[in-house]
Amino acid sequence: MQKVVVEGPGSFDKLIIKDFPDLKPSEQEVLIKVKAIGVNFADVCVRLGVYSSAKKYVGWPITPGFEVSGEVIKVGGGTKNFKVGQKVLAFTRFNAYATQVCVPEDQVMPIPEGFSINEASGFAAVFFTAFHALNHHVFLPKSSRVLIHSAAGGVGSALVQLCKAKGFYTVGVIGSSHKRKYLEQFSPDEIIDKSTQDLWIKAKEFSPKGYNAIFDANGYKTVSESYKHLCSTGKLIVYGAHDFISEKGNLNYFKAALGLFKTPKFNPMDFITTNKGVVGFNISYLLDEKDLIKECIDGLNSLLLEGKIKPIPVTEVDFENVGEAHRLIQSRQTTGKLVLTVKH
């Protein structure tokens, strides 16, 4: 097998590709021959060093990467839902860059109906964390008012088709103005551009009274007024720093600590008298908690059998040229999901 190794922070060139012996799954494991793997900024924050779980669980070399999809080839003796020549995606704790990965059975979805293997790739990593924000930090009527931060992207594609699907007024802010057309593909009310718009007039515009949530991944450039623009209950919910990252390689150190400055700092008190709240999370904290990764799989498949939600495009790149790949998401100029293809 073959994957990409990481031995200590940097520019693209250090996602170097590596030999290593076949994988043997453990007794509740499934081993995968993957096919495709879904490329998320979370990827090149751990190409840089700035990941914590990264560092938390396993430090240089790491091989990044937190989804595929692919074939099973082998089963450990103790699980109970798939079989060797069954088509899955799985959610993984790093170590997805590769040709072969062992996961707990528990992290493995067959590939739904109307998926191809690329874009079944990009599912499980940017759905899952669309589905832990959306329902399990904040109760939201049916009559709440969204706001979603990059929404063109991975995650936030998910988040729009997810709010949708509750009834929620949606409203998705992009970044460039040729993002538009392809955000209009998941119907959200509301489009802003704010490459073209004034984010925070057009905001107030849209819901004058404020969002009952609003999904933020980019940082200290916009968590302040995100707050400010909550409704009474309303939440803000973090669950990325975009924004502290350069559009180049290596990691810009001033910018880093500009933004950590710039961040703002909320006082708990305040929460009291605005009844408003932020939460964060980074789910591959969370992979040990069964019981929400299962509540995230049945929600997810409950909505695909009604049709609620479909595949995010993707943007295909090879394998062998995995820097390219971190060099197209780091300018964020992309739409969707970029996966990796993998031939065997």
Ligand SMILES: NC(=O)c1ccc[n+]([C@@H]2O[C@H](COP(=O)([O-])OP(=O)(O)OC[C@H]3O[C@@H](n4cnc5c(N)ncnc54)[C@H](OP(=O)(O)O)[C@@H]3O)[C@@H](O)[C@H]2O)c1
Given for the second form:
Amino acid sequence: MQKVVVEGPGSFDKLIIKDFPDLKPSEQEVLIKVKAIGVNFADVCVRLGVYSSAKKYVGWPITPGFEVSGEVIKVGGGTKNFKVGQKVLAFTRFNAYATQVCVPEDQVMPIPEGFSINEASGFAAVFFTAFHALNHHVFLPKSSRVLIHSAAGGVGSALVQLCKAKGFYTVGVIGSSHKRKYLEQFSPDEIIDKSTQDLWIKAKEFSPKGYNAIFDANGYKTVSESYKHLCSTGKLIVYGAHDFISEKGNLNYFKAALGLFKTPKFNPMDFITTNKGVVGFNISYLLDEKDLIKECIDGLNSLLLEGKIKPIPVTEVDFENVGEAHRLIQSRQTTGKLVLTVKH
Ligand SMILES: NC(=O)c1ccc[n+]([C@@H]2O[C@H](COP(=O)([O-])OP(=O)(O)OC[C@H]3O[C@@H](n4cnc5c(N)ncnc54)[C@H](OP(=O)(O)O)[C@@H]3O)[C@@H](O)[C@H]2O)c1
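Okay, that was the form predicted on its own. Show me the form predicted in complex with the ligand next.
Time for the whole complex; same chain goes first.
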């Protein structure tokens, strides 16, 4: 088998493919022959050495990657739900940039009907994240109004679909005009193109009393204003900080330090008088919470059966060109999901 190994932090050339012996699943795992791998912005943070759960669970060297699709080729003795030959997708904690992965069976799902193998590889990380953000951290009434930053990206596309499925008035924010047409396919009620429009004037125009939830993975550039644009009982959900990362390959230490310095500090005592709140999460710390992951799988399966969510369009890049995939997702210009396709 082959996997991508990153020996230490750096640019795209740090993603090196190496040969290893074939894997064997443990009792509770299934072994998947990987056909496609979802690329996430978090993988860039792992490569740059700024992803805290990568430091906690792995360290250096590391194989990035949170999700795959492929075929089960072996099952551990203690597994119950999958058989050899079955086409599946899986949510992994790292190690997905590989031609084989072993995954605990409760992080594996059959490929949903209507999904290609490439679309399936980009399902788990973004839909589990979006489902978790919406259902485990906040209570949102049926009449909710929500604003989603980076709405044409991977998690953004999943959030827009899940919010529309709940019947919320949904405003999606994009950073470049070419993303508008892409985002329209998920039918948000409004789109704000912050490259040509004043984000916060439009946000206020679309919801003068504020929003019940704002989903923000930007970081210091928007979190203060996001908080200000909540309505009473509204929640700011912070789940990333891509503002810290430059669009070039290496970590810009000055930009990252500036980001840390400029990040607003919230005072919980203020929440008592404003009736607003801030929550944050990182799902990569939660994969051992079996009940929570099962709830995500069951909830997403129901939505799939009801036809309320559809595959996120993918752009394919060969596994051998993994550095190019990182360059693309770091460029800010991508829409939907990038996937690495594996030839065996
Ligand atoms: N906490 C969690 O559990 C969790 C799980 C999954 C993902 N995430 C976070 O969610 C965010 C989205 O992840 P994704 O994989 O779906 O990525 P993505 O949204 O497909 O791609 C990144 C998008 O972020 C925006 N962006 C803003 N500043 C950027 C910068 N400096 N460099 C690159 N992009 C920048 C761009 O969109 P616009 O210009 O249109 O805004 C860009 O297209 C990331 O911050 C990621 O770390 C968090």
